[in-house]
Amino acid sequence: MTDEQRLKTEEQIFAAAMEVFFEKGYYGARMQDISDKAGINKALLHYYYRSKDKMFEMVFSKTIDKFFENMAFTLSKDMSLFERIEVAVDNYISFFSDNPHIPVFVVQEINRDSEAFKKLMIDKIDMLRNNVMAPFVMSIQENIAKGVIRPIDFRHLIVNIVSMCIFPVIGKPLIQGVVFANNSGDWNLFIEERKKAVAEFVINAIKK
């Protein structure tokens, strides 16, 4: 087997292994699971990636890290408050309604193990709050002190920001039955509007 071979081998595996996990979880998913979507036999699976726990661990970390990537991209631009939180609320609704399977197993699995999940995140967590959130938080302060938006307490703001653009992926089973009567029309075009909804709702909120 070529190196080119063995790349797309690993390529495939991985992107099966992520698929089963994303919808099974780690308990659910079984190394069978993956090697039949993958299409490969289960000795083949175990040579590349020796255990179910590796795979998996694999699997949350490149899932953490795409969406830190996100969050990265967009609290680190060098623009002002108002326009850093509507461009951050227009990609993380972006982003969120592009890969709808990350906010649901990340929380699932945060759930099931948090120890390991601490472990995983330690030195992610360390370069998110000194390269991503001081220049935020420092933008924040600094439009507290010009007397532009109220004082608020920079963690309500960016949890507020985040969970408000997560929780309708999360809930849309429910919210698209209920709301919009399972009309996908509907939904997509409310999903374009709660980009400028949400932005508009945090900026008037704590603008003076």
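What you see is a predicted model; the values in this text were computed from it and never measured. Positions refer to the first chain, counted from 1. For clarity, a rigid core is taken as the largest C-alpha set superposing within 1.5 Å between two forms. First, how it differs from the form predicted in complex with another copy of the chain.
A movement of the C-alpha atom of Asp186 reaching 2 angstroms or beyond is seen between the two forms when the two forms are aligned on their rigid core.
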Second form
Protein chains: 2
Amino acid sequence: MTDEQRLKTEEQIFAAAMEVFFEKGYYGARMQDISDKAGINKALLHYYYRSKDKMFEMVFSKTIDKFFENMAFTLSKDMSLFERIEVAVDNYISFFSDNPHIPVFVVQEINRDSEAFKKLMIDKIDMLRNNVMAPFVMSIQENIAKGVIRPIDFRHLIVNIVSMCIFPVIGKPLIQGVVFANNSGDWNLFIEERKKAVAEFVINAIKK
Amino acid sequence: MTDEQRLKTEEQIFAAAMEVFFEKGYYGARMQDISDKAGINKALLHYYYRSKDKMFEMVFSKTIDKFFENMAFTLSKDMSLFERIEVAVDNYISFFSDNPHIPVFVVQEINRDSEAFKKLMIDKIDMLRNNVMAPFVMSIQENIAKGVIRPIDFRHLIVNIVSMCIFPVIGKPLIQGVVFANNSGDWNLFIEERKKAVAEFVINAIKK
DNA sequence: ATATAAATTAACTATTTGGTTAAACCAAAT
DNA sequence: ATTTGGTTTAACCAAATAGTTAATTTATAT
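Taking the form predicted on its own as the starting point, write out the structure of the form predicted in complex with another copy of the chain.
Starting with the chain above, the whole complex follows.
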């Protein structure tokens, strides 16, 4: 069996594992379901990934990486504060709604075992804080000093932005019920609109 | 055995079931854990609540009720739009942070079986829409007409408010990592601050 | 006090689940 | 052709799990 095929099998398993863990979470995921989805024998799961725990750990770790990479990507550019906000919001909403399982999965699992998550996060946190937080916070301070925006606690601002981008995806059934009365309306249109709506909302909230 | 004692047993079981389902979710909850926590024999669970499914259904239903009641409570008063926002935000943040397991549980379970949730919600949705949404939306339209606030899509406004109130609770480990660098700072203080910060943020965002 | 009905338990069952094992398979090297 | 080493599978195992049963205890009514 060639290297390509070996990798293919391993990757197929991993892809299947992601799907199942995303949909069912750690407790709900079944090794049998994963091997069925990958089209291989269940024993192969343990051949390539020793245990459910190890397998989950790799899926979770990779997902957190992807999550953080996306959080870090856009804000590292050199832009004005308002541009930064526009681009970040657009990027976050795109990412979350293109990968709707990820936010639900991440929220579920960081609350199931928050210590494991914090340990996992330690390595990536500095990158995020240096590349994203720091320049963003500096930009905020500058604009406050220049009198362009109101004085505001950057922690609340950041949490506000992320909340508005991420919650609609994880609260979709709730929002569809309350806002759309389950007529489901055009959810994709609603999310598309939010890219502009949220950015405007934030900028209006801080602009003097 | 007296009526009080009978009720006491049933209620103890229910309370234990809530705790375990809140903490572990449907898939992670174990009937044995629930009976241990209630201090009774496992068979009693089935004596009072036929199955895990039925028991979960009752816990979930009661939780959704509590959730919706809280969402509905404050906005039903007769206040100005800005007062409404202040009171609603204060109330939502208080409720969610006093019952931090509820938002995580609800988000987890509405995504696990969103159809079951929608069915459950149908009865309560009209109440919520009539008592909360309708007067709030009317107030928004009035204030737009009077030129007090910018024209804004009420759906996005509502989703924004709820997002900023609920997400910090369900994303706590993430936020603690990114914003507090896991020094955990004073989380309770941060949440307390948000009651004012979010209300101000929203009002500034819409005020002309 | 005794009969009756409800509450409670210990012990059990059937099924599911993560994980193992030994044999079969297959590709490449000799 | 045969050996060799990694890959894959069918069959199996032990523990866990939701649910059941039959017996015991407790409370209530007569």
